[in-house]
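Given as structure tokens, the chain that follows is alone and in the form predicted alone.
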Amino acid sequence: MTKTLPEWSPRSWHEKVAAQQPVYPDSQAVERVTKELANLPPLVTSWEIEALKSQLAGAARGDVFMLQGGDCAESFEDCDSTRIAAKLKILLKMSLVMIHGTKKPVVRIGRIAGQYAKPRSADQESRGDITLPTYRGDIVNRSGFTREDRTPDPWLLLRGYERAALTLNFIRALADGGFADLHHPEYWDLSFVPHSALAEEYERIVESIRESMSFMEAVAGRPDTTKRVDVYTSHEGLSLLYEEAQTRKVPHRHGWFNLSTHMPWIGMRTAMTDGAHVEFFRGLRNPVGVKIGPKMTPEWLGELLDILHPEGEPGRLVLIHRMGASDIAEKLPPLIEAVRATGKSVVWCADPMHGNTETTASGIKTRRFDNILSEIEQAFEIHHELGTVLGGVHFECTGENVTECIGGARGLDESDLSRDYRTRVDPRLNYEQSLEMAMRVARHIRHMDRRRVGGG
């Protein structure tokens, strides 16, 4: 029985144990900058939330496919039209070749326009002799090692709300403005494509949607018919003292919204059912994601759904599982079981990112695209012999032709990860990886709808 939960309201989570929150040393510039950020016009709508949440229900039924990708930390540097542009061309390629895998609409989900806070497993690092608090992210801190750089500063609370911003805007205006008008050719770098032994495969599904667009263009007798998509937006709500300053009642609607983004979404390292996230995140109206790792027990994610999706609202509660490779098989049945015994909709999102993590010999952390592509694919396989759907998969990827992971079809080994590797926290499938992976995703649905029509 679902137990009855007390009064909430945004401050609520204040009364709770809130973990991953920097300790600010001016408690009344933090009280300036909260009452300016709650005064600032919201960065997304509750319409767009709630278009969002009724298209996360048709990914329960199986009838949408959610593709969430972007970077694992942005930085204020990435608010620059170069990058932001090719964080969505990517975003958007990718979700055309699933589209075309899986005759479904995708829906975009970005980790961008607010992504700037990463959890940490210390409070403090370490250099020699010096101890300072460990980097938090753009939000939080500065990553220079100097006692200045460390020390948390709440009025880069404000600088994150005015980049984010920024960056919706031209996110905006580049999906209005003709940016996914993707079938002309000089759009789809497939330099990768000879590498692989999949190449006359590749080079079929981009010719096919190609075709696809010019016959739809021809139908409806106007050339704008793909140029206008919708992309939502995501991020972590690890700083609950910004997700609180940005969220508020909507004339007309009914209960609170989270207006920073479209699906913020709570990390394992937070998600105790006790802890100040879920009490925040319990009393939104937006769909919210909830990582979940090896760790994760039936039980507790039992006590999740209780008090974070107690009407089981479809698109409400994305469950975004991430095992690793070698672990799935094993860890995720049960959760699924746990879940389905509740009979509750949920959206089941694989993650095969963070659970394959890996650090070589010279200390770099990096992931293999094998043990990447693996875990999507066991995902598959376990939702379909349970009887359950695979709602959509989430990446941490670029549109650069970063060097960060392992593999692919250019088959980058580890003594490529020196040439060009960015990433200030987790590594990025680049442009050309990212692309090849949402070819094999898409391939692999096509090769299961197969099965399914002819009763394997």
Second form
Amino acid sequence: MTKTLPEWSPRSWHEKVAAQQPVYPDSQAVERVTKELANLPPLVTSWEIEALKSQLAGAARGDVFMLQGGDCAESFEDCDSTRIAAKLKILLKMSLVMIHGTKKPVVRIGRIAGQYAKPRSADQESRGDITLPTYRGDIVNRSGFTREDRTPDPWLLLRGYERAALTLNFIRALADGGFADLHHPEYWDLSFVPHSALAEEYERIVESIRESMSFMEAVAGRPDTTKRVDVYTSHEGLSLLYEEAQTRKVPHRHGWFNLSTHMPWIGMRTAMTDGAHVEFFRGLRNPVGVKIGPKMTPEWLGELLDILHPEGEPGRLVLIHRMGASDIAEKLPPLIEAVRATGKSVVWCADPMHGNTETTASGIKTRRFDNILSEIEQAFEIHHELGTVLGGVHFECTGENVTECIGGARGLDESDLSRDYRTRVDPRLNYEQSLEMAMRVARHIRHMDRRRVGGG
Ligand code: PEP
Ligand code: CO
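Please show me the structure of the same protein in the form predicted in complex with ligand PEP, now that we have looked at it in the form predicted alone.
Once more the chain from above appears, this time first in line as the rest of the complex follows.
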């Protein structure tokens, strides 16, 4: 039975316990900043948000596939044209490979233009005799280990909004036609492919994508330079002051929209049913994601659905499971059953990154390509067996050739990690590993389809 909840407002979360929030020493500055933020123009629009929701309703049914990806944490410093273009291009390439594999439209959602706040396992960090607040992302404090750097600074909320706006401005310009080079052979750097046992298959996929693009151009009778590609944004809605200030009513639509991003999500560490994040998110008209980890129980998930998804509006709720390759087979099925029992439409999305993080003997945080792939493949199988749809995948990836994750066709190993390890938080798949992962996922989907057609 759904309980009637007290009245919601963008501020009602203040009555609840807000986990993972910094303590700002200057409360007057916080007030000035949030007031200013609340008056600045929105980053996204309600009609874009509604368009995404309807695409996600398709993902819940299995007619559309969702691809969400990007950095674990964006940094203000990385807000430059080369890096933004590289991120977008790898997302677009992965999506083309997935369109090819799934034969479905793919909705692209970046972890971008606002992914600046990070949950941390401890509030304080000690080095030697010195203990300081932990680094919580560029929108909160700075990563250097001095008291000045680590003191939460509310003005960074505004700097974050500005960086997000600059990023989004460039994304919109690129999405409006700057991707025309995608069909040039030299643009698909496949130098890793010969290192793979699946080399021929990979070459064939890319060739077939190029051919389809040329075919479309021939049909259109002109180079396809004006074709718009849709790219939506998402970030963890962790900093509630930032999210609240940009949550507004818009003319001619009912309800409240968080106009800082198309799809905010609730992280695993802030998904408590009585917490401030769940309270804040329940009032939004945006599609919202919730990360669900191995500690999630069917009862807890049932309560989350009651609170966050009372009407079961298709496309509104995305459940992003991140169990780990060794836990998913045991942990996921009871959760799927619990959701099924509600009869509500949800989008199931697999995040194979966050349950597969490990630390090497020399203390470097990494993830293995094989574990990531294994969790995704298991996720497809589990949903297939239970008669539900895996509607999407979620990656931490970058368009650059960093060395943060182990494995892939190039066989990166532990000794490679120190070569170009740049992430401030979690290890990302690099350009080659991301493209290869997309090909492996597409390949798995094709095999499953063949099995289905063959009645297996
Ligand atoms: C993340 O997506 O970067 C993250 C912190 O995930 P989770 O909440 O699933 O741990
Ligand atoms: Co992460």
